[in-house]
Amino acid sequence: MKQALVCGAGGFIGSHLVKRLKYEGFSVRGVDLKYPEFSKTVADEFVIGDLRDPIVCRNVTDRPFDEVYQLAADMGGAGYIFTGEHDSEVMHNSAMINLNMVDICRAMGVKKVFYSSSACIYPEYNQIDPDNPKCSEDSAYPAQPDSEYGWEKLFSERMYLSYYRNHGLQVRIARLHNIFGPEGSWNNGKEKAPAAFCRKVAETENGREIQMWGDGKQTRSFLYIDECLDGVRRLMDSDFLGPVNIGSEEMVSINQLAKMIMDIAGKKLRIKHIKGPLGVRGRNSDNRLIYEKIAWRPIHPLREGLEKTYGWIEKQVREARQVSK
């Protein structure tokens, strides 16, 4: 039975990842500062520690684990990246997890690594024209990502490959665009787009107002959680490093994402424009490279998967109406 060691295990994406490599027959041990907000764990072991701590690290990679998941940052949506409110804490949190963890995995001899980076590693000027943004995996360079997040993201992926280089640790590194789907954070501050609109639609009644940071022009690809770890399992059983883009090509405005919530939740609301927090002007998925190199391609509409979302995040408002009254 391989062994897996994943980090980061109790938030979005790293809790979903648990279930899938339990379904593949991995052993899983999971770490984070806290258990998944809304399921319980299906990991062998959940360790709770702070990886920022070099002696958690030591301790939750006590073993040559076939492979490692390092999934663990601070992070969140626009309403927490692009403010500047949070950088110090984004870049030293991020960079401390990530310094203890490739190094830690070199010292075990752990057999494959994968890095979670991000699209916001791209540089803002390739990212103005919201029709037409560029975000192949060679555009990286001359490096200008729009937020202290990206920038933490992008010096993350060159430590690991120069670990790959330097000492032969087996790396694998993909950036992800926009990931959405159930149990994820939908009320906290910390929500993406989809999350954020399911539940301003799920909590408005018919016929009212609805507010948006900006003026809905701005564009964006969104993957579903399931499509995601396809792309993630595929890159981690190739030959293939990366960085490569696991995402949508699917592009849509934030306007015609929130339209499209609204007509699944059966819904006819108004928008209201404001200020707020916006990133890029324009991002999409490019995935020509991971096509070549492992065939991997999303295979389901944006629709189908916000149709799956919402009806999670409905539930919950629902429940939280319920307990509040």
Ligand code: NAD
Contents of the next structure:
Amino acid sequence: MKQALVCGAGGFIGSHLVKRLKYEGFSVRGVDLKYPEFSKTVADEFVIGDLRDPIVCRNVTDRPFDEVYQLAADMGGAGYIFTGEHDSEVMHNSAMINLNMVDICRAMGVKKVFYSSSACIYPEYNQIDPDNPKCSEDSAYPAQPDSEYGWEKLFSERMYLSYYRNHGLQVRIARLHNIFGPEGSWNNGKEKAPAAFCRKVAETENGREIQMWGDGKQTRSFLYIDECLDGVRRLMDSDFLGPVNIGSEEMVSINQLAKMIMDIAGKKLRIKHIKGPLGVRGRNSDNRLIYEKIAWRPIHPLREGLEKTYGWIEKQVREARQVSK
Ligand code: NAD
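In place of the form predicted on its own, output the structure of the form predicted together with nicotinamide-adenine-dinucleotide (NAD).
In what comes next, the whole complex appears, and the chain from above leads the way.
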């Protein structure tokens, strides 16, 4: 039986990944500061620990795991990453985790390590035109990410690659683009646009108003969690190191995203545009490289994933209302 360690197993992607690995027959140890919030973990073993501490990293990586998935990071949506208030924590905490984990994986002879980088590493100057953003893997340099979160990711990508070059550590690096789905943050300040609009639409009576940061003309693409995990698992099973985009090429404006969610909910709401943290003007995944190397591309339209996510968030909203009554 293959053995996997999932760092960040209490988080959104990590908790879904544990389910996937169990389904595929892995023996899984998870580690995180916290248990998954919305369902019981299915990991064979779950360690509560702080990966900024090298001793914790050593204790959880006590054998040459077949696969380590390093997803732990101090992160959130625009309200967390782009206000500037969390910059030092984001950089310090995530860099510490990666510095510790990459070295312990080398020392323990881990066979393969997955590192979750981000679309946020791409230079701001290529993402000014909302209709024509450039996010091909080779456009990462000269570097100019628009957040400290992106700079840390870029630094860590380079660190994992240097361990490959100098120590032969088998790394696989994906730049994830806006992953969404059920059981993700939806109301704690760390939620991203799809979850935030699902919540706002679910909470608001038909005909009333919801707020949106910015003019809504900024563009993004969003990838449903199950498709993301298909890409991650296929990358891990391949000989291709990356860094490579794992995202959707179905680019929409944030106005279109909100309208799609209203449509799913069967509601017509007015959108009030207000000032808020935004990030780049346009961003879309470019899947040419990943398709060429490992023949992966998403197969389901955005709307399908949004329907499932709205259903889950609408249920959370209803249950929260019942509790507060
Ligand atoms: P998440 O915040 O839900 O999960 C991250 C987990 O890391 C959390 O459960 C958190 O408790 C844990 N963690 C943080 N600091 C820790 C520490 N010191 N010790 C142990 N655990 C710690 O985020 P997610 O959306 O699941 O993202 C997973 C990874 O994918 C992250 O590295 C993130 O940067 C990357 N990523 C995610 C997206 C996305 O759209 N969700 C996009 C690009 C990249």
